[in-house]
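Take a look at this single chain, the form predicted on its own, given in structure tokens.
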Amino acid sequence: MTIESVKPTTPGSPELRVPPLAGGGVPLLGHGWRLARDPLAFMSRLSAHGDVVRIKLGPKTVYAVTHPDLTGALALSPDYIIAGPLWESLEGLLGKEGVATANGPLHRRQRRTIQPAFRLDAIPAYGPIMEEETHALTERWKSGETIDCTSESFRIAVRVAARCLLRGQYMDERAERLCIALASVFQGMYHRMVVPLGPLYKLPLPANREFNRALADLHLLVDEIIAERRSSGQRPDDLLTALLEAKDDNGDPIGEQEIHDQVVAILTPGSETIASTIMSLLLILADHPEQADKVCAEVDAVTCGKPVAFEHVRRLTHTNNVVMEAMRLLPAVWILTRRAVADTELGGYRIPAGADIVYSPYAIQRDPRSYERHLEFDPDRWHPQRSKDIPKYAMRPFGVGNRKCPSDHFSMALLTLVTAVLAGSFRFEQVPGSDDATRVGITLHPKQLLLKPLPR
């Protein structure tokens, strides 16, 4: 199957089929209960029913896409926009005026505003900050002491984002606030996505009150950041200054709500996904010591015994492959949704206007049709000689088209640097009380990963 083979034909043509309905639904909840109980297994099994499958989330019919070529077509076609259960659940956090949730001309203007901060030639300027924050971990972590990987991963993700993109002097207390709040907010949003019970989430139940408190603290944190910058009178060359000086299509300053929503989009989803990936990488280093040893050997060969620096990142090819393979098996973003804006077709199936479409990078990236030994951790599969055989859209961790994450180069540089520094400094072992089972929310990461660093 190719992208050309899934271009829309006439939506009303008789040869278009209705996608098959997945089995196992129940009254009222549909497939939502199965998605909530074991979402990764549920999404992974849908490919057995076809390339496009209908599922029921509550009373709503949703179309699940299981073939990588179709996910590429979905992301590149103007017939589908950012919308659906995932984005509706995120609007309470991200708002409707941030680059993550906006569509059309607003989204294009916002990307133009933030894109300069993430250009490939802009990334080296962030190198010293990435180095400082990453090496600070090795100085803070003591051999034999237990590390709470959740808080440590969020701390570095938030501090790097804040110092590189917002030029803020953010202390660990704010990183802890963000970590605690995000845990409640993203779990609550996930429940609202898979079991859309509407008014019930407004009742003063303990879980709803916890969600609302966490969400309010996140927005308060963002208001503090913006207010501090305005009161300082400073205009450093960073992303926050670009937002404060940005103009709308009429040449007027953009509104306060848009500035707020853009800062939320910088701090929260980015920090959540980077932190989740760092946690997964730490788990990989602990569970695959042979790969950690290979990273350590590569670091020694590239740096000649010097501390790992940003300048070394591009030559750490095996380390980069370890990051890629970790993102394949344990993607932070495991589910994505779109909405059809017109009657169209996908893979020969009729998709009606207004229909919500869902697909799972987790399922796509573990599909045995695309990967040999699909459940095996094998960084060498990303060598150029082997990776050419992987279907084009079977591994797109940062998305494609105009919705591609603008911070892809920034994120890969940071993740490769973190992996190199930590594997070059420590061996890791899990300690009693650690729970490395996958926690499923809006993102994926180990539930409660506790590690003991041991010196090399």
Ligand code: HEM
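In this text, all values refer to a predicted model and were calculated from it rather than measured experimentally. What we label the rigid core is the largest C-alpha set whose atoms superpose within 1.5 Å from one form to the other. Numbering follows the first chain given and starts at 1. First, how it differs from the form predicted in complex with protoporphyrin IX containing FE.
- With a cut-off of 2 Å and the rigid core superposed, residue 29 has a Cα displacement that reaches or exceeds the cut-off between these two forms.
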Given for the second form:
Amino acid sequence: MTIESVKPTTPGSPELRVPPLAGGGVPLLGHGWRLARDPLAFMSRLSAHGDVVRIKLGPKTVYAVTHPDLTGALALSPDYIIAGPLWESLEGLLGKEGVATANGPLHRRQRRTIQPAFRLDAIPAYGPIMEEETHALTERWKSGETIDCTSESFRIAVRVAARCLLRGQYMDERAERLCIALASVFQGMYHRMVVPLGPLYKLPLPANREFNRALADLHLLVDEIIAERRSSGQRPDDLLTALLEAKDDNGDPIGEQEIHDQVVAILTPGSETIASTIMSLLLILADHPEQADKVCAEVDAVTCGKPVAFEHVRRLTHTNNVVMEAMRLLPAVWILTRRAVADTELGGYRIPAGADIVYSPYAIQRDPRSYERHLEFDPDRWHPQRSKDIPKYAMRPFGVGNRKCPSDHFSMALLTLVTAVLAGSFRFEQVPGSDDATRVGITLHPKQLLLKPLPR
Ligand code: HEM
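Could you present the same protein in the form predicted in complex with protoporphyrin IX containing FE, rather than the form predicted on its own shown above?
Full complex below, order starting with the chain above.
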């Protein structure tokens, strides 16, 4: 099926079908307990029931999209907006006025403000910071010592995003605080999304207190960053200056709350997704030494023995394919939601106004209908000769359409550089106590990866 072949039908017309109900629901809870118990397996099995299926979360009906073409149609259609359980849970973190949760004209205006900082031609200016932070990792890591990949990956992700986009100096103490706050906040948000116990989250229990403390510290940090820039009187050409000088549709300066929410909305998804992907890449380098050796060989050939630099990234094509394949099998953003704003249709199925729609890049990117040997880690599938056979929307780790991640070029450049530098410097082994099971939260990453770097 292609989007073009999805027959446009008038919403409400009798030709539209009601999506089939997924199997395995139980009275009262519906599919909620299956989703909570093993969300990745649950989402991956839904395609057996149809291209669009209904799932019951308690009394509520949610529509799951399982066909890649229809995820493209969903993301590109004006009938759906950013809303639903994922975004409602994120609003507590990202605020209601940030680019990731806004809709309509507010969202369009905000995208116009932030977009220049992420344009392809803006990325080389971030090269020196990306290089410095990546090489700093290999200097910190001592051969034979145990590396806690979670904190190290967060550290570089936060520092690069903050230094490139907000031009802050971000001493270790502030980056550390940001990492700790973000880790607790994302964990708490995920619980609130999958187990919506409402008022129970307001009780003064230790977990709720920790969550509230972390959230407060995150907002305090952002206030500090903004206040520091204002008091410095400096106006570097960066994203923070663009936000501080942004105007609303009437030409008036945007409000303090919007500036704050925008910084949170950019810094937090940026850090969590990059950190999760670096953790997955480290796991792959440890588990697939033959792939790490291939990356190392490419690095040697491209750099001719010089330290890996940003200018080499363009020619590190195999390394780029390793990053792509890691993002295919372990996409940081594994679930996305939308809400229908009108009675509409998707793939010939009736979708009522107000319906929540969900789809999983994890399930789509592992679907055997789209990929040969779908569970095998095979970076060569991204060779242009082979990748042309992969369906158009079967690999969209950065999303599609007007909500597509603004940071796709930034992220790919950074992740390719990090992979090249790390694989070129060390071999990695897991150490006892390391737990490489996939941890499902708002993003996916290995649970508690502990690695020993060994000299090359
Ligand atoms: C591996 C890295 C990353 C991945 C896989 C990723 C993935 C995504 C995806 C899938 C979306 C679209 C959500 C949707 O369609 O509903 C998104 C949106 C977004 N991402 Fe990323 N992202 C990454 C890195 C970053 C970074 C580094 C930043 C900022 C520094 C960032 C900022 C944003 C923002 C602001 C949005 C909201 C865009 C909008 O709604 O207009 N992301 N990201």
